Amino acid sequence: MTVSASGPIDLTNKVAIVTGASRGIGQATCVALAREGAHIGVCDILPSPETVKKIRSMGQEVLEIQCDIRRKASIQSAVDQIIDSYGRIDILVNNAGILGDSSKQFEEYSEDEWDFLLQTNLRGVFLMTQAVWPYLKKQDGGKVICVGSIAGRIGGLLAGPHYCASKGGIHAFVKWAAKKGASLGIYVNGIAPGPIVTPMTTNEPYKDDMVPLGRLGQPEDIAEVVVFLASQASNFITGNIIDVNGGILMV
């Protein structure tokens, strides 16, 4: 399949899935989408108000919907709720995940931690992007987004050993899915955060002066790049991990 070269971005009256878009990067993510003149299906296991009414507020199309990424029927339920609604998905974004606890010794964590983050985290993302990928398969190509983490590219900075597991997880997912996707017109790329102010890290003790850049990221910061990748910006991109972390990893 030929697929065009780079171009300006605009995504007017494009589809886009976003999980874990209740707050943070998520709600920031949607936002930015639809300032380009994207369609939101607002992806969440919380109720989405405040992400709703921020679209709305920009004259965009939004669709909220309650979905549980760790089970595979209320994925389907969702995606059979866009097409329906659009009759397509361009973009799929998945950044819905949890910490889960870091402070324990590594032989106090227990099998149901680890299994409870990564189906949050990596069986969360494998589900949703099978998903979607008929849809995309169907329509000769797509976007799609996943939100690792620093702690996926060097075992963290302080995260537990589960989360940094998944992390590396998606990270690899990514370069596996990009591989089978190319030739179909299939995009999939990934993001590794550093420290970024959002309700999941409130509680952990990240510092500014951790970052060379002297200062946290914020939201906004991740979701300006999901928007190159989502877009006809990011034409010659696939199967990599973006690191967005103010200096902390240099390759």
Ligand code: NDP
The other form holds:
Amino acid sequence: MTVSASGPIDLTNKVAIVTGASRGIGQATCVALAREGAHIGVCDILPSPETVKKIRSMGQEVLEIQCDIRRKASIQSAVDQIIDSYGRIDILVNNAGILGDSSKQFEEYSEDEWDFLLQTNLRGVFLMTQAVWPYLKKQDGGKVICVGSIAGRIGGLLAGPHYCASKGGIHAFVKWAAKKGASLGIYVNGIAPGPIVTPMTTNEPYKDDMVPLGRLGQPEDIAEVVVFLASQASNFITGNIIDVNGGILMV
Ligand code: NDP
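Next up, can you give the form predicted together with the ligand of this protein, since the form predicted alone came first?
After this comes the whole thing, all chains and molecules, with the earlier chain placed first.
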């Protein structure tokens, strides 16, 4: 199939699922997508009352779903709830992730830590995308956006080995899925954020002067790139990882 040329950002009545939506980058992403007119399935392992309140106060529809991306049954239930409510899915934002311990010596990392983190960050992205894929296919396309990391590009600023490997894996998965999806109208892209001020990084020693633009990133810095990738403004971009890091990494 041939997809249409790029156009202005307009997500009116598009249906989006965002994982890890209760706070941080996920919450800002939900708010930005809702502002552009999308209906949002707000998914997180815990309830997301703050995100739901923010979206409702904008007069936009929202469905709150508790979903653990480590569990296939939980993911399927989330997708079923979206389909029951809206009948379609246009946008998937694979945002949920964990940082894990970044302070250890190499020898101290255990198999269990490695498995738990990879199961969340990498397998979760695979399972979510796989669950949504049949609907995107049936609808002649859609947009998948995966949140990777600068850690997956350069082996981490401060992150541990499991985190870096999970994010590098996401970047590779994005390209694989983009190739599979291209002839179906399914776009798959990633974003590689640099240090962003969220609950995940509260205890990390990031400083403004690490960043050429002179400040750490805010969740909105990522959310607005998600909006671009979720919209028809990016209709000639697939299989790409967009670096959003204030100039820390220039490639
Ligand atoms: P936060 O920790 O603030 O938010 C992550 C969200 O994911 C939380 O709401 C968390 O839920 C949720 N979550 C964790 N595990 C699961 C699970 N198994 N199923 C469903 N939801 C889950 O992180 P950020 O907003 O900072 O990060 C968002 C994404 O951006 C992550 O993928 C992260 O790796 C990536 N990123 C972040 C950077 C940063 O500097 N902040 C830099 C580069 C990438 P709960 O509230 O219950 O913990």
